[in-house]
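One chain comes next, on its own, written as C-alpha cells: the form predicted on its own.
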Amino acid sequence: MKFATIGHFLDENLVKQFPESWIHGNLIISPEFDVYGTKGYITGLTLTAQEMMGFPRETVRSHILNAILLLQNDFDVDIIQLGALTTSVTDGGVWVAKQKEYKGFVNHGDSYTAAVTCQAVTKALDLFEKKSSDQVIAIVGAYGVIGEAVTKILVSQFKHSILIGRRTDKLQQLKKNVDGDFETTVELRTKEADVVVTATSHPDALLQSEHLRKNAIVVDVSQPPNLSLQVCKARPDVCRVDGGLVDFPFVTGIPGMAPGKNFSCIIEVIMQAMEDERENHVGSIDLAYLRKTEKWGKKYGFTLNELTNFGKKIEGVR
C-alpha cells in the first residue's frame, strides 16, 4: 500500500518554510520517500489553523476531499491519513470515508497517538517519581477523538480526574464510557490538576499561566500546542511534554520536527501501510485496534523513548 498524510499549516510563518518544489496549488506535497520499502508522501493543505476552524466546513471539506483525489488520481495513494485539524473538521475521519469519488481507506492517526499519549503521562510521572493514584489529572478535550480513549484508559489509573470539554451533551454521553473517580465540567478548572492533558481542536493556545498549579505536568498533544513555549519559560516549573511524538530514524524533510523525530498519527499511517491492513479507522476510537498500533510500534522500533518540550529533551527529579 501507498499512504499520503493530509495536514495543515499551524501558521503563515510556516509555509516560508517548504521547498518550492513541494508545492501542487493548494497543497504541499514531499518527495515520494521509503520506509522499509512501503513509500509514501508527507502532504498539507495550504491552510492555517486559524482558516481550517474559521472558514466554512463545507469550503474546508471541499479542499480536503480535492487533495484526496489528487493523492489517489495522480499518484496513486492507497490510504490517507488526516492530520490535525482536518481530523476534526470531517468528524473523524467519518465524513471521507463517506465519499464515493474516494476509492482508498482512510486512518485520523489518533489510534497511536492516544496510546503514545497515556505513555507519556506514564513516564512523566515516572521521571518526577510521582504515582498516579496519588495524583489529580484533567482531560480537556476529553470526549473528542483522542480524548475520549485517553479518558477510557486513565481515569481509573488516578486518584481524581476532571473531565473538560465545551458541549454539557457529550460530557454525558462521555460518562457512560468511564470508570474511576471522576466528575465532568465545560469550565477550564485545570489549575486543579497535577496533570493535565490536552488534546483539542483548538486554533490557538489555550492554557496560560494562571491555568496552571505550581509543578504540574502538562502532556501537549494537541497541534497548534495548547501550552506556548513563552508560557514554558515564564513558569519553568511546569513541566510541558511534546504528545504524540515517536522516535523515527528516517529523515521528512518536515519542517520544525526534531531529528529523529515523527507524529505519532503519520507513523501509525505508515504502519497500517507496511502491514497491509486494508480498513478504515475513523470514528471513535477501538481499544483492541489502539493495542495492535502500540505493538506495531515495538515491532518497527518507532516508540516513545525519551520525553521531549518543543523538541528539547525533559530530564529528571526537580
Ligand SMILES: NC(=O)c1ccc[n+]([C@@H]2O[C@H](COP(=O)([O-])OP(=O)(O)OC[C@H]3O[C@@H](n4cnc5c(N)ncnc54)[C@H](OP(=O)(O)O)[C@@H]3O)[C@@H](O)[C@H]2O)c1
Second form
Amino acid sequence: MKFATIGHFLDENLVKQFPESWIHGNLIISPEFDVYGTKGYITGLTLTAQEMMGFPRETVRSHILNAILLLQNDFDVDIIQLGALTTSVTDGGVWVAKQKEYKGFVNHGDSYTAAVTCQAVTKALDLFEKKSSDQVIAIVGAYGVIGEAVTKILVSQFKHSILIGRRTDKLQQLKKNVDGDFETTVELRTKEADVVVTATSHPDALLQSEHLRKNAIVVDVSQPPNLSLQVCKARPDVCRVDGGLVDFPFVTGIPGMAPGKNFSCIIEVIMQAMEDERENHVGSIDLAYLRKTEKWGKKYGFTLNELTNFGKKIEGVR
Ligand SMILES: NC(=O)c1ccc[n+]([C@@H]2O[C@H](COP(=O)([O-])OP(=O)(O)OC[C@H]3O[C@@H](n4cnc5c(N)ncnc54)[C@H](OP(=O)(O)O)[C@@H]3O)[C@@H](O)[C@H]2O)c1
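Could I have the structure of this protein in the form predicted in complex with the named molecule, to go alongside the form predicted on its own above?
Then the entire complex follows, led off by the chain already shown.
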C-alpha cells in the first residue's frame, strides 16, 4: 500500500524553508519516500493551528478532503494518515471515512501515539526514580482520542488521577470506562499533579508556569506543544518530555523535524502500509490494535529509546 500523511503548519515561518517543488497549491508534498520498499509521502496543509481550529469547520474539512482526493487521484495513495489537528476537525477521522469520493483507508495514527505516550510516562518516572503508585497524574484532553486511551491505560497505575476536559457531558461519559482512583474536572488543575500528560487540540501553549508544581514531569503530546520552550527555560525544575517522537533512521528532509526522529502517528501509518493491513483506524482507540502497533514498532525498530524535550535528549536524575 502507498501511504500519505496529512499534517499542517506548526510554525508558519517554516513555509520559506520548503523547496518550491514540494508546493502544490495549499498542500506541501514531500518527494516519494521509500521505507524498506514501502512508498509514500509526508504532506501538510498550509494552514496554521489557529486557522485549523478557528476557520469554519466546513472550510477546513473541504481543504482536507481536497488534499486527500489529490493524493488518491494524482499520487495513487491507498492509505491516508490524519496528522496533528486534522484528526480533531474530522471527528477523529470518522468524517473522512464516510466520504464516498475517497476509496482508500484512513488512520488517525493516534493508537501508536497513545502507546508511546504511556511509554514516555513510564520512562520519565524511571529516570527520576519515582513510582507511579506514589504519584498524582493529570491528563489534559482526557476524553480526546489520544487522551481517552492514555487514561484507560495509566489511571489504574497511579495513586490518583485528575482527568481534565472542557465538557462535563464528555467527562461523565469517560468515567464509565475508567478504573482506578480518579476525579474529573473542567478546571486546569495540573498544579496538583506530579505528572501531567497533555493531549489537547488547543492551538498553542496552554500550560503556564503557574499551572505546574515544583519538579513536575510534563509529557506533552500536543502539536503544537502545550508547554512552550520559554516556560521550560523559566522553570528548569520542570521536565518536559516530547510525547510522540520515536526513532526513525530515514532522512525526511522536513524542516523543523529532529534528525533521526519522527512523529509516532506518521510512523503508525507507515507501519500499517508495510504490513499491508487494509483497515480504517478512526475514532476511539481499540487497545488491542494499540498493542499491535507497539509490536510493529519493535519489529521495525521505530521505538522510543531516549526521552527528548523539543528534540534534545533529557539526561540524568535531578
Ligand atoms: N506527537 C505526535 O506524534 C502526535 C500524534 C497525533 C496527535 N498529536 C497531537 O495530540 C493532540 C491530541 O490529538 P487527538 O487526535 O487526541 O485530538 P482530539 O481527539 O481532538 O482530542 C483533543 C482534546 O483536547 C480537548 N481540549 C482542547 N482544548 C482544551 C483545553 N483548553 N483544555 C482541556 N481540553 C482541551 C478537546 O476537547 P473538546 O472536544 O471539548 O474540544 C479534545 O477532547 C493534538 O495536539 C495533536 O496534534 C501528536
